[in-house]
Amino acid sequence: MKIHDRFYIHGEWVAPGSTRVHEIENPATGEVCAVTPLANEADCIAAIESARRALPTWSATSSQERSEWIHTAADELEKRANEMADLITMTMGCPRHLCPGLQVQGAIDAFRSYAQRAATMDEPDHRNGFRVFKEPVGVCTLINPWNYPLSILMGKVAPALAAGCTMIAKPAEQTPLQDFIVAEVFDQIGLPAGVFNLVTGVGHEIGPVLCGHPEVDMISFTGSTRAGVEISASAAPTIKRVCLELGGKSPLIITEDADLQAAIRYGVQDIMMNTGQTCSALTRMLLPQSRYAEAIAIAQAVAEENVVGDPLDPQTTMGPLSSGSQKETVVSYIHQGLAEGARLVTGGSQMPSGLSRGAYLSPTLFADVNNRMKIAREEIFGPVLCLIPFADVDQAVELANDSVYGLASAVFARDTEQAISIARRIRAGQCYVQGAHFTTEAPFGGYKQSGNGREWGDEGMLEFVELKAVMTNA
């Protein structure tokens, strides 16, 4: 049992406000395997209140010593891996043999990454009768998701440490704790006080005020886009910048002469990774009409190969869900679709054979979805593939846009060429050709009403700068 009774805050464990805790259950037993400290208000404002005392001299820092700090922090976070990796299988259930590469590794070399971009405040930008410096934006609320805790965290404290802002992270309820490991290695290494704060809480109780406060400048989230819309109406009345990375319905276009067997099994494994909890999963499967009766039976064997189980087995490939609820509102759309009329190919709403707790579904494929389908329209956040017949690529790419949605997607074809004239007509911030996968040094974000802003890469550092434009009479 992991407990914590204490936030980091200007650099000291301090006593919360309250005697509000939050139980943190194992999604592959069902039991509490960590217990967290909720915050109040008084223990929010006492976070920024740190981050804004913090910003004027951690701000003037050079970029080389900021570099220095990244470095120092990631050498530690590297020490702490096989660590971290524990937690994050303990909490929301992702295969401990996947969890380092999936979940860890990559997410503190992506950290390490913006070291060298720090060196990018120093350049200011000479023009015909005028300059344009880089300056931080200030204090910064960080938000993070329970799917990917330790890389979304990265991905916002990274770019804001290089930039030279302060800021207070507020991880999901449900996986706060390598939040804990990373504030211990900044505590660690000396960080100075009040430049990276951590608070713990459910988001409606908290977010008001860690959105709406004055003294926040800018507030990076990653979630649902219901609750983007709220933090949105909170930094509204103090016009404070919010990027925003929200939810997906991200298509996958086969055409006709591509090669199918490959591009099924890499859309299948794309959604059935981290139990289909993945923002950017490809959740629906365009596929042409000709060969729709094919693919169907190439993406049913595809799917029942994986092994659905403890995430402690090296053999399992699916973990549960991260959390019964996560599971009950998966199940909700399973039934949808039955209700609907789409055709359930392989999985279901039932316990996987041989698994009696847990937060455990088996991968599920729906055949003869159509657009107009809730399971086809809403993120379901699960297992759950839909396969939608398109007569040519036409229709493919309405098909693709016909959502509220445009986080991500991607496109298999007879070739790169042929797959990128294709990208390039789908409303969407990434799209994956001819197998290609993640990478964060590409910018990551969405259209529509998949967010706002970008993650990643230089575009994510140029989230936490303000330009300045200095006129002179050359």
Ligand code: NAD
The other form holds:
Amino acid sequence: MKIHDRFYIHGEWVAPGSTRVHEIENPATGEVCAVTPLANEADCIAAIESARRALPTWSATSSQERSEWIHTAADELEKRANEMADLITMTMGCPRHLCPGLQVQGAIDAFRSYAQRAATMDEPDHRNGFRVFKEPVGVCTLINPWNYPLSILMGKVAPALAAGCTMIAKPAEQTPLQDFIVAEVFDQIGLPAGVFNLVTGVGHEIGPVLCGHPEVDMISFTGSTRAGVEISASAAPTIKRVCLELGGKSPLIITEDADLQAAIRYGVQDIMMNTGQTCSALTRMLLPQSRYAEAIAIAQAVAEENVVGDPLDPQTTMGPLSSGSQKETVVSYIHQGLAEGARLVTGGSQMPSGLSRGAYLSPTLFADVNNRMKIAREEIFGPVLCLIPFADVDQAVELANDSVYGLASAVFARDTEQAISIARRIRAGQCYVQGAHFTTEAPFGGYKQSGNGREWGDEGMLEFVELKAVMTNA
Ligand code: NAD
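I have the form predicted on its own already, so could you send the form predicted in complex with this ligand?
Now the complete complex, all chains and molecules, led by this one.
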């Protein structure tokens, strides 16, 4: 049992203002595995004031200095990578043998990449009659979800540090443990007090103060569209910068002349990764009517290759959902799909065979889905894939775009050029063609209700930057 009873505020481990705690469930067993304190308003204000006090000195450091801090922190995070993987597996069920690759190492590497990007803050931009300077936005509230808890934290902390911002991190209630390690690392290396602060608590309780306080300049949020709306409302009266990374219902278009085997394997593996709990998961597979039956058979075979079970077993490819309540949500969508008349190809709402406890579900495929069904429109956030037929490419693009979301997308076509020409017609922030994969070097973010900002790459850094134009044309 992991017990935390302090917040990290202004370089100190401080006692919370209230005695309320949150019990974290291990989704593989349903048992309590950790306890963290719940912040109240005063705790949050202390963290915000700490970040504000630290800002003048931190924002005045040279980019070289900030770059060195990032490298030093990355070295120490590396040493604790295994520990973080253990904690992530314990709290959200990602198979332990996949956890380093999926959840930890890429996050640390990407964090380190911002050491170099810190230098871009000083790049001279002399134009005709004026100069443009980059300056940090200021005090940032960073609020995170539970599905990739370290990666998403790193995607905010790294550019914030590099730009010269100070911050308050608020992890998801279910997965705060790696954030404590990050705070311990910053403490150990002696990062100036107040640059990084950590509070844990219930989003809708402390969100209004973390996102509404006048001393906060920016909110970087990853999570549900519902919470994104509430956060935007809290931030509106003081016109804060709000960077939102929200939900998705991402399409994969497979054309009639694509390599069907390769395309379907890619699509099914994509959705089942992390037990379907990936914001950019390709949850709608759009298939040519002429090859629909063939495609369903391939998808079923690939889905059934998964080994669902104990995340500590090296044979497991799919662990539990992140919590019992997340499983209940997914089960209700499976019932909804059946009620709407979709055809269950494999999986379903029952416990996978051989398992008697834990938040497990089997990979679930629905065929005969049309884009009006709730299971094709709403984010399920579980291992559930909708197989939707189309008559021609124009209709496929129309179906792909017929969503309130626009986070990711993918295309498998005859060749790369044909796939890119389809990609350009999809309204989404990313498109993966011919089996391409995620990289933290590329900007990531959504169109429409999937969000309004970009994370990762050079663009992720710009979110934390204010531009100042100094006129010299007197
Ligand atoms: P969630 O919105 O319930 O919670 C996310 C975080 O927001 C948590 O820390 C929570 O405490 C906090 N929160 C909730 N209500 C809040 C409020 N009113 N004010 C301030 N904070 C509040 O989401 P979740 O269930 O943890 O995560 C799943 C969602 O995250 C999915 O919709 C998924 O698509 C999305 N997501 C998006 C991305 C992306 O980059 N676009 C990445 C990962 C996850």
